[in-house]
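Presented below, as structure tokens, is a lone chain in the form predicted on its own.
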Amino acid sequence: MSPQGGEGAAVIVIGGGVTGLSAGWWLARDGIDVLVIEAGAIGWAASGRNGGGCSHHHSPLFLEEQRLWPMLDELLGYPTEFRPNRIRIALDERQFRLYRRALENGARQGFRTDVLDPPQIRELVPFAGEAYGGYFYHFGGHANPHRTVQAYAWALQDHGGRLLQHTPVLGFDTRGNRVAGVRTPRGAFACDQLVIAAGPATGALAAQLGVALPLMSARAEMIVTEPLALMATGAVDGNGLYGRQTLRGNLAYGGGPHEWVELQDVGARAHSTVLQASIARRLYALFPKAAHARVIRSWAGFIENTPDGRPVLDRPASLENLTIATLSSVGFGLSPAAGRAVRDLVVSGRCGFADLSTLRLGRFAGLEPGWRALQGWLPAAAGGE
């Protein structure tokens, strides 16, 4: 695979979080000359900015998910701090019953989980109070977001992979239902195929080649405390939050309600301190032994949602040469599989490890015009919340 000519790359990803650099790292292992092209800097809007989750049982992509990342360091021959499995605490029935969800589906794919009573709660997570139950889900895990980022950059790099930062994309050439290049303030890049897997600017982007890719983007806030005792078990969370102790000891934690916001607000870092004291008074709740420990940090990452809050990975039947993917805001754990089925679909136009069915495009061929609206997804600005 090589480009038509002219400066460019056989394959051009655009997009320079966990879903592209993937990608990239993927399609460069196998020899392939790729470029990726990141309109800031690697990792910044969602993918270094999030709780570092690697389960996500209701996808397609989970066993390829939980098979790659205990063997991801040395795939990429850099740390992610990875740590396997995750506790869930219940606070009240309800959050119980919710999160039976992931049993069952872990169960249907072989994964075990433990029903856990408050008095083991109190025993495996000693900064949990009077919890209702839980579940110690052996899967899953949680890893470094910073790190991992860095490690795929490096990664893809070390293969032969470029990486173009601080480059937006400025628009693309078409030769009849091909992409034949990308336009950039550096010059305009040739490619044989093209990745569109540029987070919140995936459906703008995908827009100006005529695809329809309906995205809302979110501001998503993280509060990270002081260093504390490290727990056996970093990863533990509930109460509507996501989030890991990392190895440092601090607890760095997230999780709705997001602030929704235009894709032109994309990248503005003002903070939510109303979504930021939600998740304080949150984490308070779930971790009420220590309550003590100050708030030193925080920070808001940008994400991408489909209307049904699942991801795209596919390639739209009107340009032979286009692949797109959105994660919609579950790109992080994901990122191990989902570069692997890009790879995949860039090479042989279909995921040989994993039905991606449900993942289509042409799911949203009936959306309603006001999605938004109905939804209640519109910035606060305009009536939202």
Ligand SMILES: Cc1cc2nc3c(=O)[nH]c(=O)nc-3n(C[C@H](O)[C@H](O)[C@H](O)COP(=O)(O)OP(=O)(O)OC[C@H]3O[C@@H](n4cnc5c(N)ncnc54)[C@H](O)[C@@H]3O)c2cc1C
Contents of the next structure:
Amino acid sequence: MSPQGGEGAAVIVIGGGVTGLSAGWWLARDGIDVLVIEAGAIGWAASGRNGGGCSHHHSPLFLEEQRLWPMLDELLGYPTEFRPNRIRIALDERQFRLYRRALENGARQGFRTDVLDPPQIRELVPFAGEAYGGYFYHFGGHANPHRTVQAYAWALQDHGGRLLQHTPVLGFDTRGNRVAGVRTPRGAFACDQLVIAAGPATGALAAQLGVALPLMSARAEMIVTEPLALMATGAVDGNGLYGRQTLRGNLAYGGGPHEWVELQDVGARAHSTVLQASIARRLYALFPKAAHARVIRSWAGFIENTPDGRPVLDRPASLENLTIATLSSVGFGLSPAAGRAVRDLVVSGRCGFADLSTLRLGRFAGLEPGWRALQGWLPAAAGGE
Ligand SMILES: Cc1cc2nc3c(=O)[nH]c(=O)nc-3n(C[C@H](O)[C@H](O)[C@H](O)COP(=O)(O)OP(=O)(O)OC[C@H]3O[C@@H](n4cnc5c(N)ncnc54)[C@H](O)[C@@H]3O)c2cc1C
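Could you switch over to the form predicted in complex with the ligand, since the one displayed so far is the form predicted on its own?
Following is the full complex, with the preceding chain placed first.
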């Protein structure tokens, strides 16, 4: 793949979150001239605000996700703070049945899970109380979102990839059925191939190119406690929460209810104490022996969601050189594999290591125009909190 003349790159990636940065890194390490263009600062969106979970047993990218995370620090040359395995604690029988799905999905793909009884849970998770039961999944794990974003960005640049921050892509130049370049306040940048990996904004950008991608944003919150003694396994969740214990000992947790929001309303609804209190209550029910820990930080993030909750990794038929990558709420953990899949799609038009047929855009062809309302996905202002 040869670079364009003038300002531009062989491949332009829109979006400096984990999807765009991972894709850029995979392309750059193949010697491809790649430019990642980010509207703000890298990782400022969901990629720097998530729970750090890497356990997506329901995804066609799961095996590659599990293969890559344990070697990612070495591949990137920078730390992600990845730690393997996950414990999930059920406080009642309903949760216990629900969390069994991960055991079944994992087993189908060759991964072991141990069922835990309450004494075993107390031994493995010192902060736990009287649980109903739980699981020790010998797969998945967690990593530090900020470290991971930075690691991708540094590794991308080490391989000659370029990164332009504070530069929103505002429009496109097309030539026939090809995207010729992107327009930004810093001028136009030509490209041979374009990847849109812009999180919740992916739909609006794709629409400018005549590609319909149904997406809805949800606002989710996380809370962080003061540091506590380190547990042997940092990825412990349950009781409807997701999260991790950081390597410094903080409990960083989030979990619904998510609020459906329109992108233009996002700035005005940064965080709400109602959701924070709900998360804190559930966290302390999960970890009663940590109930003394104070909540020291919280934040909100915006999750990109497709109607069926699965990512879109595809090359729309209407344009020869466009790849769409939006991960629908599971993008952090899948990022090493998603980036590799995007590299494959850009270079050869197909993914060489996983069957991505369930992630095609065409599955939404028959979607009802009012799909958001039909799913009960109403904006927070209309639906209330
Ligand atoms: C609270 C919370 C908890 C989560 N927990 C987990 C978890 O435990 N595990 C997991 O796997 N996932 C989790 N997720 C989801 C995960 O964070 C996302 O799926 C993932 O970060 C998506 O990455 P991305 O790079 O595709 O998009 P984003 O992180 O949204 O990045 C897109 C980037 O594109 C940029 N952009 C947008 N428009 C333009 C433009 N016009 N020009 C240039 N740049 C543009 C944005 O500024 C942004 O930086 C969570 C999300 C949240 C909010």
